[in-house]
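We begin with a single chain expressed as structure tokens, specifically the form predicted alone.
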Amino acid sequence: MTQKIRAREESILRVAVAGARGRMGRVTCAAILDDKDTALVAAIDSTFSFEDPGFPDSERCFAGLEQALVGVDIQVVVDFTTPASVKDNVLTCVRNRVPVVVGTTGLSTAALSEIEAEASAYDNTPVLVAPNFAIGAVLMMKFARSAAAHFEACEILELHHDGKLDAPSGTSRLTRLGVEETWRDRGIDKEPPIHSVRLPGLVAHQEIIFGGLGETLTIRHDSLARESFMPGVLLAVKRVRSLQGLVVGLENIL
């Protein structure tokens, strides 16, 4: 009985989450409590109350990644922190050779080559970026890809809480690009515009509207809770130790 014991603790997965006060990391915190094959070992955020009851006892709880990968056995790192702090956290979780995945948009494609780079010289560290961690979010990129291949205009409009420091946000840049790729191998040169709008009431929402001859296609998604991007995260989680270096879109792991 203590040997199943003992396999069933080192099989779950011990993850930590930075950006642990904010509106994702405390959904994040209590879906990885909550899920039978994970654990959270370090809850971290630069402003952490201790007294606060939303938490794990104080003793997870980190006001820096560095003191916690320091201080924890961590096998994954979820980052949901600001796009001013999220570059230098995982660089230094792929210093720390800790396989992370990365929530917090805003990362340049400076930023991006550098992660690249830094994670092929840490022993090909995994590092998945996702934009959006809902499923329905990369369906609706697949189908503007598709529906790219018979349309030659179309504009994107991505609507957001008004708490939300980029803009314009990750997934409505990544659609774009999806739409762009697939207008290149048609012989077509442009960038389909984006309209961004943060407004009180709003989670993540997006319309691709296509235009044609006398016709428009709409494409939209729809998160209402920050619950619907919990099964992508939890997905990320268990599957991002698989993958080697830098990988972008949850659609690489599905």
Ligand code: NAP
Contents of the next structure:
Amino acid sequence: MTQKIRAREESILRVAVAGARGRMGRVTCAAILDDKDTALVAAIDSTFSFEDPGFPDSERCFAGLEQALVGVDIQVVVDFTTPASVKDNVLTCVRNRVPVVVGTTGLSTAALSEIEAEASAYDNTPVLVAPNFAIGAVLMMKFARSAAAHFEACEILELHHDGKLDAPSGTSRLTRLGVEETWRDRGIDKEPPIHSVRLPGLVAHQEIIFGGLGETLTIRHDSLARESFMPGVLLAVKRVRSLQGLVVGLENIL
Ligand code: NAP
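Instead of the form predicted alone shown above, give the structure for the form predicted in complex with this ligand, please.
Then the entire complex follows, led off by the chain already shown.
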């Protein structure tokens, strides 16, 4: 593992993970370590403990993003922290001109505007915000847009584990935006309701139920394990440097 965490060749992408001790951060660190094209050069978490098994050597572990950026040559940061930390982390990356992949949800529209303005002020530093990295979830949002072209009523049900801090989920908000945009083009001015469920045992699930004359259509996606997000995370890590400024949604790089 020690060999793997050092960028042995220029072609290996040097990646840092913020929120490395969290549920998503741990799986992301493992995926970066496993991929032959990426190296985990910094693991960052506010609760970092050097005795934690499964993490790289202590010189690569940091309690804060700024310390990591000073101490290590980082090409891409992945953020899986908390709604309270994510905006400051992204602005720190942008001001250091380091491309960032944001998986953390809960960023408000105002926060996204601030990030967009700052990214453009700092040489269009790439920022990819993806509320859901699962390929099936991206397809679910695409199918919901298609269905909204034919139905005029729908409700969104999002279900997550009870440790999730934000509600409604970022995926449900992005799904709602897609439906609203499609409806607006049809002259329909409505906002689909979102219902949030938080229960132990769940990971990340969503249903969009469309209702019409004597029929319903349900589009459902289930992430049964956090590994479901990793192909999307790795794709984002490898492609983010080719983007310009703020981009929202994994579909933009598929
Ligand atoms: P989590 O288990 O609470 O992990 C977050 C970790 O980040 C915690 O260890 C936390 O420490 C740490 N942290 C907080 N502020 C930090 C900072 N400034 N710098 C470094 N580390 C910091 O949360 P999770 O379940 O992994 O989820 C993380 C985020 O990803 C959530 O917003 C969740 O909704 C989102 N998510 C996105 C996707 C997607 O596909 N995009 C999929 C699943 C989850 P403390 O305990 O001290 O706060």
